[in-house]
Structure formats: C-alpha cells, structure tokens
Amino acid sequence: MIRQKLWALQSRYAPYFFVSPFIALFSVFMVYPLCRSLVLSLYKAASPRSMKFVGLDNYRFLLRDWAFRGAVINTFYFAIVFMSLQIPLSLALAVALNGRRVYGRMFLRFAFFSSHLVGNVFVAIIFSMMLTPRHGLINKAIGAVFPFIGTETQWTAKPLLAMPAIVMASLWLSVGYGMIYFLAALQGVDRELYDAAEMDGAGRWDRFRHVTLPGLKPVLRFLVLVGLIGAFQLFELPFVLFGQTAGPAGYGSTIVMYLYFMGFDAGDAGFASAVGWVLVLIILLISLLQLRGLRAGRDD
C-alpha cells in the first residue's frame, strides 16, 4: 500500500521536479529582472540608494527627446535598408550555390557562412580598418573602379555615410547566415514540380517565380522576422565601429546605443529601463504584425 502511494506521488510530481531547476533559473535571471526593470522605469535612479518616483515622466520625456527620435529613425532606416539588401543577396547566393555544376560548392558555402561565426565586435574592428581613408581596402577598391571619387572617403566621419557603413558591415556578417536557410529550403522543393513546369513550357524565370518562391515562403518569413528583431537590437557593431560614440552628428546611433548611453554614461538606470521597455513594445508590435501576415499567407 505504501509503495503504491509512493509510486503515485512519484508519477504525479516527478515532472515538476525535473523542470524545477529551469523554473528557478528562469525566475531569478529572467522574470525578476524584467519585473524589476519595469518598476525601475517609473523612478529616476542615479544609484540603488538614490531613487525618486516620477511615474510616467521617463516615458513622457522619452517621446519628446530629439536624440531618442534620431535613434529610432536611424534604427528604422537601418532595418529597412538592411532587410531590403540581405534577403535578395542571401537568396541569390543560395540559388547560385545550389547548382550541382558549381565547382567547390561545399567550400564556398562554408566560406560565405563562416563570416557569421566571428561576431559583431570582430567585424566592427575589421571594417574600421577596411573603411579607413586612403589605405582602407574598400576605399582602394572604390578608387580603382571610380577614380573620380578617389580613396579619401570618410566613412565613419561623414553623417550621411555612417549608416551605409553599418549596413555594409552587417551584410558581410549576415548574408551567409541567410544563405544557409535558403539552401535548406531550396533542397526541400519537390523536383517533380520543376519537371512539370518545364514540360509546360515554363522558362527559368517562370520556374523560379511559380515553383521556387512559393517553396521558400516559410523560410523567407522567418528570416524577415528574425532579421527585423536583430536589426532593432543592433548595438555592438556601430558602438565599436564609431569608437564608443553615436557616430558623426549622432547618425550612427541606434535605440540600444541610446539605452546604453543613458544607463551607463548618464547614470540614470530608471530612464534606461524606460527606453528598454519602449524597445520591447516596438519589437513586440513588429513581431505581431509579422505573425499576422504569416497567418494571412497560410489562409491564402
């Protein structure tokens, strides 16, 4: 009788016992910091012992701050330009390396993907040297192809070139990453569909538009969603590229960089928490819109 009761208790509570370490760690390192930051966003906090309740004043000031507006505009600009280039380039690279007649395609796949493995900080250091005037590799290439432009372009000193420099570095870092997903999706497209389309007289472009693209829709939506979330979390790349500054005239600033400057340079943890929660709302809104589009695509 006792053994049966023990066995019943074990069967009932064993799953909770096994998941309890995760719940404890998740609560301590995720739930509590999130709740604490939400409460902290309602205070002006210069230090743990110097806190003053200000209610929603942090959020009101945030909406009026021109520096924050500039950071939001820069982040949206980066996200739109980056996604408009990354998706087509990754897809074109995947289609090119999916052919069986490509010599050394396995090595080329690894070579293009390997740039994603080095990390944002390393890429920022590399591009800070590649973008240097006169001696930088990119300026030398521009001078060789377009002699009238020359090799003295100040990529990290001119406001209008700050964000294009970040986009270039981000593309070098992430095009191979998107290529891997597109390659996996391309290999999952039924070959019989291509044969049927070819028998119906469809050309290469028609086969790509009516067979390849529909098969890539799930991966395409996933990459757009992940890419947009990553774009709004951009921090290390511009922070290192511009020498721990917001770039020329603030044109290299992003939302996360603004959060860092307010929290660590200005020392107001409460205001930085408010910035963080506004960023959470922006990413949540983008994710919900993307998921809604995904459901609408499935219904179609």
The other form holds:
Amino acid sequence: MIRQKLWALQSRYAPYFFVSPFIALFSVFMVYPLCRSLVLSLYKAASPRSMKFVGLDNYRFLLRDWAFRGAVINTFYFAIVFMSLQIPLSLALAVALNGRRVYGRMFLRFAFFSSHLVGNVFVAIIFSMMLTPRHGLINKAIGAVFPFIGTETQWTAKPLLAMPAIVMASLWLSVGYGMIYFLAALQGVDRELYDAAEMDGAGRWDRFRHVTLPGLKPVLRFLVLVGLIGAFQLFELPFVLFGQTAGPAGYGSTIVMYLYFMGFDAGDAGFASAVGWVLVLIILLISLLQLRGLRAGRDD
Amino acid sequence: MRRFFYHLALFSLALISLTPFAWLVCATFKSKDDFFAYTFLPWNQPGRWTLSNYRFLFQHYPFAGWLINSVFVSCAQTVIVVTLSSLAGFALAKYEFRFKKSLLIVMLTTMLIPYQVMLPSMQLMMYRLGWINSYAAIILPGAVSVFGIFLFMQAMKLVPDELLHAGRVDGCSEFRLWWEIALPIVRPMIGAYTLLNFMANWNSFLWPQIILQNERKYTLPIGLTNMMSLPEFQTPYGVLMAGTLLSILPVVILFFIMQRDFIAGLASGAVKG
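Since we've got the form predicted alone here, give me the form predicted in complex with its partner chain too.
All chains and molecules follow, beginning with the one already shown.
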C-alpha cells in the first residue's frame, strides 16, 4: 500500500524533480543577476560597499562620452565588414566543395574548418606574432606578393589598421565554420530541381540564383543572426591582440571592452551595468529586425 | 585541364588556411635567436631545432598546473551542464506540468540577452559569497544553459511515447526512463553538445579573467594572456608559442575522436532551426 503510494508520487512529481536543479541555478545565476544589474545601472559604485543612487545619469553620460561612441562605431564597423566578407566566402567555399567530382573533400573540409577549433584567445596570441612588422609571417607574405607594400606594415600600432587586423583573424577563425553549415544545406537541395532547371535551359548562374539560393535561405538567416550577435560581443581578439588595451588611439576598442575597462579596471559596477544594458538593447533590436525579415520572407 | 586548376586552387587555399598551424608548430622548435630569423624552421640545420621552449615553459611557469586546472574546470562544467540540460529537456519534452509554459517563456527571453550585461552584478555576488578565486564561481553559473535545454528538448521529442509507456508497465521509475531509454536515443546529440560545450569552456576567457586572480588558479587562456603581457624580455616568444600549441592540442584530439557526431550535430541544429 505504502509502496504503491510512493510509486504514484514519484511518477507524479518526476517532472518537477527533473527541472528543479536547473530552476534553482537558473534563478540564482541568471534571473537574479539580470534584475540586479538593471538596478545597479542606476547607481554609481566606487566599491561594493559605497553605492550612490544617480538615476539615469550613467546612461546620460554614455550618450555624451566620446570613448563609448568610438567603441560603438568600431563594433558596428567590425560587424558590417566581417559579415559582408564571411558569408560570401563561406558560401563560395561550400559551393566549390559541393561539386560532383571533387577529390579529397574530407581533407579540404577539415582544412578549412580546423581553425574554428582554436579559441579566440589563442588565435589572438598566434596573430600577434604573425602580424609583427618585418619579421611576421603575414608581413613577409605581403612583401613577397606585393613588393610595393613591403613588410613594414604596423598592424597593431596604426589606428586605421586595427580593425582590419581583427577582421583578418576573425575570418580565419570562422569562414570554415560557415562553410560547414552551407555544405549541409547544399546537400539538402533537391537534385531533381537542378535537372529540371537544366532541361528548361537555365544556365549555371540562373540555376544558382533560382534553385540553390532559395534552398539556402534558412541557413543564411541563421548564420547572419548568430554572426551578428557574436560580432557585437567581440572582446577577446582585440583585447589580447592589443595587449589588454583599447588599441592604437582607442581604434581597437569595442562595446564589451569598454564595459570591461569601466567595470573591472575603473571599478564602477554601476556604470558598467549601464553599458551592458545598451548592448542588450542593440542586440535585441538586431534580433527583432531579423525576425521581422523572417516573417516578411515567409510571405513571398 | 580545368578540373586540374580547380583542384589546384582549392588545395592552395586549404594550404593557406593550414599555414598558421604549421608556422605555430615550427615556432615552438626555434631558439630565441632563430625565432624571427627563419620564417618556419632552419630546415638544413636540424642541429638548431630545440626542445628548450617546452622545458622552459614547464620549469619557469606553473603551466602544468594551468593545464590541470583547465581540464578540471572544463570537465566538471561539461558533466554538470549535460546532465542538468538533458534532465530538464526530458521533462519539458515528455511531460505536462504546471508553469511549463511560463518557464519556457522566461527561458526564451533570457536567450537573446548577452551574458556580458551580468558581469558586474555577478562579480559583486561572487565577492559577497567569497567565491573570488574559486572554481565554483565558474562551474555553477556555467551549468545554466538555456541553449542546451532547448537542444535536448527538441531531440527528446522524437523519443516514442510507446517506448516510455512500455517501460512504465515494466516497472521502470521515471528516472530510469530518462537514463535507460531517452538518453541512449539522443546519444549523437549528446556527443555533439558535449564537444561544443567543452570547447567553449576550454576557451572561455572573460569571466575566468574576472574571477581568477591567483596565478596558481589560472586556466590556460588566462595564464597565457598574462604570460604575453609580461615585458618582452621575460617571456621568450618560442615559449609562448609552445604554451599555445599545448593549449590547442587537447581540443583538436577530442575533435578527431568525436568528429562524426560533431559535424552531424552542428549541421542538423541549423537546418532544423
């Protein structure tokens, strides 16, 4: 009798039991810090013990701070340049590898993807050596192919070259990663559609535009959304590459780097939280725009 | 002829993409004087190749300790997050219970919020808890993965209800249904998610950089970054490169072991999503 009752209890409360450890951690380490950071963003915090309520002053200051404006512009610049290079390059590689008779496809796929296994920090360390003027591998290669540029390019010391250096490292890190997604999607496109298009006399380009591209749309959207969100959180690459500074004349600074410097170098947790909420706002706006695009795309 | 050039172009690109690895491996075997003098290695003088960078790394830095710390933190976090996410994912996929809808909505909302916004408030919390310099501050918050739960939820929806019902008739507890029926069915997903999560944790930098302040407690990314920011004459480049290579290697090996699951899992997630 008691056994039966216990048995009934365990089956009835099983789902609550299964989700409870997650809910406990989720509340303590996600919901609470989120709410706390919203409150914190209204305070000036010199140390954990001395906090002063300042209302929206943190946000007001942010709007006027030129260093923050620079970080925002840098981040947007990176996101736009990086995405408009990564997506076409990944797609081109995937299409090239998806040909009917390509030898060594497994090797090629691994060769392009392998860089994604290297963490951001390690990529930054490797690139900091390869970008060295005169002796670095990249400058030597540039000097060999374009003798008029030479080998003296100061990638990490010239303000205007700061973001291009970061874009270069990011591309090495993620073109192969995008390629894997496109390859999977290409394999899902119906072969018969190509044959039908060929019968109708569609050329190579027409087939790509009207058969391949529509089949790739979901993956394309996914990669753009994930890529943009990641781009706006850019931190490790510039932070390590520029030796834990904001880069030459601040041209390597990003929103998250600004947050880090304010929160953990200057030590104002309140102000840093306000920076964080501006980042939240930007990312939510981008996601909303994407979702609207998704809906508009479904209609046609 | 055209196909020859097609392959030539593809393989040259692949070679370019692999060059940084080759350069990195070579750099670890060069002495301080040869580091920039030779682009890759002094090929015709094998006598100049050296293991001194590796020796220096282990003798003058607590590198072995950082390696052990990284393995411990990444493994502990991965085991906990896979267990908790699969349990919660199972409950959300296969049971009806109160507050399920509201829970899903709250989880979805937090998914779009970048975690960096919580860094200051989390640091204050860890300070209050006395968890600065403690691995609990990294492992426990890392055990919360809304993304992981949604992955498991999607995968476990495919577990047939008849199978679960049959298990119940045979006297399996609900917990054993999860362990013996649901988990084996989603095994490929577990492989992919485990690797993905392990990689993310192995490479994670920002939060550990805030929490770990004692050199003995560093994980590899923190240790190497700090090695790099020492004045030039203190850290020979070859030693830094040796450390970098040894930090990348475990992930590469793990990838080779699990690569089938991984690429399949990666791709299926996108095509469905």
